Amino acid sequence: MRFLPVFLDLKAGPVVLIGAGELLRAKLRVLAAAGARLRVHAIDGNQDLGLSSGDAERIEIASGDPLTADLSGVIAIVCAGAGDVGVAMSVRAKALGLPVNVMDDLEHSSFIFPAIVDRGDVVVAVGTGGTSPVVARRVREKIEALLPARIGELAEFIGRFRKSVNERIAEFPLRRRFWERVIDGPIGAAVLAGRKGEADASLKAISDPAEFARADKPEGSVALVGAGPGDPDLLTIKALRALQDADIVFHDELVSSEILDRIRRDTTRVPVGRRVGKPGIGQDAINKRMIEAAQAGQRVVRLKGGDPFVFGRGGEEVEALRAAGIAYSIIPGITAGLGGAADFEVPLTYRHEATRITFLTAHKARDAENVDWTTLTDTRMTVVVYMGLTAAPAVRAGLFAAGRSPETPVGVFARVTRPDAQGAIGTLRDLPELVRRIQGGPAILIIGDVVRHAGSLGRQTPKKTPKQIISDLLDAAE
């Protein structure tokens, strides 16, 4: 993220606007609509800017050279259609430490204009780092369609009461629950329906805000959430909701940073995973900490790579939660075997060719030694081995000893569904060499004739346009 989205206080001082023609007038309309105090330099000499009589108090038409004008008290400089003057003004602004935007010129800009959704006190800014304003506008259109028309009025309503209510509730989590109950309940619905008087009366009638919040306080609970193999867009909507509702998240080491970014910012994050060969806190300690958090009334998420019930120890955690009498739920995720198969276009089943699938794990060579390989020799069976890089030689030796052909197709697929995913395809005979081509895990092995149907190991070009992809994603959130 090169540009941090921030909101500028337009009451702090004037904004200097420099430029010419329709570009200048378009930017003037945006800034004037936001209530900015403006000092406008029309460098083409055309001072017919289409201002209304009500703009006179806030908008000054400046004369003289903007490059020598007094900039005392100015909070930002905007150049639209200013040509070389804009570039020179950028140099001057940066020397003075003033934010500057030169339209369609990232090199000379220290801030950029986002696409804006304006709902009064609720303002949504959509940016693409200045690279594609059209994409930003498409996203804005979808957001505008999703937001209630009076969402800004709801924010203004809460703003009027927030200080007085917060002064009466000392605990931050309890404050959050109070406002969640207001927003999600009849009071918020009344504001959104235009019945402000009714909403005012209902909120003022709450004699004890803390008790009001506690009355709706949920009992502590645990959600075992599958994070999938790494791509944040593969999270289910239910998983996203759990991450947004959580008070505390215990997450595995292999959960990607992009997925962790989907957690609400004020949620406590606790890493509890471990990598092969590195120490971890242990499953019993994880169970104990989850139970203690739930018993304290917190909404707990146990976030696991892949699916909780596919080599994720979800079963052990459920048993511990049952024994402790903790309410729990299970939100499945896409397991790495399915994610890798989709990523590299390997059909795990194929009519008349592969009719069975076996999933097994092999963290270490001794894990592979404990597998009865004689049950995995059927050529119509696809074998998916999790965490198979280290144990690959033992996997090959076990299958060879059981009679599986050295020419059996094999794929090694690492970091599946992530931007740096990598794959290597060959035969069982070549497995150690295939592993050597892979630059770090986690990785799965897919063994069986279905590997012959794999698509290109390169990343595939989306078959939909960016507008369609954005639209589909936002539609799914409705």
Contents of the next structure:
Amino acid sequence: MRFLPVFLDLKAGPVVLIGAGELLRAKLRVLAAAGARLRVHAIDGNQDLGLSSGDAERIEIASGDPLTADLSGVIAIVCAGAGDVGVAMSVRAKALGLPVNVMDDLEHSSFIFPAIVDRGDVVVAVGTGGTSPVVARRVREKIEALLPARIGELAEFIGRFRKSVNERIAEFPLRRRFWERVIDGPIGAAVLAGRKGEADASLKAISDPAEFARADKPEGSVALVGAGPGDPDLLTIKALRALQDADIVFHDELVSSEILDRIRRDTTRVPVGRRVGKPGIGQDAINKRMIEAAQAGQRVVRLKGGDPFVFGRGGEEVEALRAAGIAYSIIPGITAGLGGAADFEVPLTYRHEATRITFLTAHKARDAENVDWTTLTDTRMTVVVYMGLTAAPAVRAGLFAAGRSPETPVGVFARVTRPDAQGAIGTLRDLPELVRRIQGGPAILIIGDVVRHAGSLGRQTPKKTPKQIISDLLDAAE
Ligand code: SAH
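Can you return the structure of this protein in the form predicted together with ligand SAH rather than the form predicted alone?
Zooming out: every chain and molecule, the one shown earlier first.
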């Protein structure tokens, strides 16, 4: 290791920043965001540094020559876009024993800048010995995705209670177990979800910390997670984290294998959904198994296609969890209607033309008969139908009865966001024919004038940006 990561105390004194142009401004942003006191030499004379009024106290624009300026009390020197002045400054700093960084110039730097993940009290620095900032940034992105946004608040929370708890638990290993249980259980989850008051109260309610630490079983919980319509890159960061943390995942049949691949390898997977033609284990049995697993101390994920609260029976599951007193959380997902709209470039609303959206389910013709079609007469309403393939003729009849024109544009979009996605576009009159053109579901119907704006059905694989190409290469190299 040529460069040892250490953390510099910015309270100890000012940092001198020397340079020009955008490079100077970029370093200024990094240092200012970190809270540094700065003395800035803009050697090109352009002193428009994009400072805000609040910066004036901490950031001083220096006018003299940096090569002769007084450096007493200064804690570090940073040069960005400073050219020869940077090199000369490095010689001067080294003679004075001051840490110096000259951007993109290892030879003249005694320290380098890591890529930083900043979560308050939790800071992660990533370095590559100055060889490849691109790789450092890539690693940082991965860590960003891994670390909950409120991890810093969790550290702060523990810091606040540490003294009082430690006074009540004498043995060091038991203290550690106490904090591990807090972090892994509902209290940690509450802090990470931003429910600090609840976390405070629960921690204070622990009457015997040593006994809490000794309990042999962790506290289980259930996360209801929306998996989105199929493309694994459409998982939210939270969903991904839940999949990585889970001990057991109960998943619907609809959830794509690419998404199941994102589950941690040693996690138990239990398919519980209905498959066409085959019944699932049934809602009551699902509820019972989730609750039992959580009571046994497991971190349970209930993984559902799309969003758990859109035709997903998430509501019933939450009620069962509440009744059983299980800690739970809900992580939304991209529902199939939104995935299909994006995939086939159908804007669901459009100024003046479409001002309302209805999501409805028409599972069987019988369900379709139960729909109150008179609520769908407004031609400025876009109608998104779930589970509508077999009931398509009934949907058409209902919309005709509601007075919708046979010429109303309609799209049938199957397996949206997946590699084998398929669409057929026509009018309400042709709906059954459009459905026949589709080779199997799941599919949604989008009905309304907005379908006219749909993009090409032969979806182009999006051209990769240079950034994506680099990151794909790096992934492949791993
Ligand atoms: N909770 C899910 C919906 C479950 S109901 C969500 O929010 O998307 C199942 C129906 O969702 C299917 O019959 C189909 O209409 C729709 N669906 C789910 N995934 C789909 C996909 N990839 N493409 C098209 N429709 C999909």
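Residue numbers count along the first chain shown, from 1. For clarity, a rigid core is taken as the largest C-alpha set superposing within 1.5 Å between two forms. Everything quoted here is computed from the prediction, not taken from an experiment.
- Core-superposed comparison between these two forms: CA of Arg150 displaced by 2 Å or more.
- Superposition of the core reveals a Cα shift of less than 2 Å for Pro332 between these two forms.
- Relative to the superposed core, Ser257 undergoes a Cα shift smaller than 2 Å between these two forms.
- Taking the rigid core as reference, the CA displacement of Gly127 between these two forms comes to 22.3 Å.
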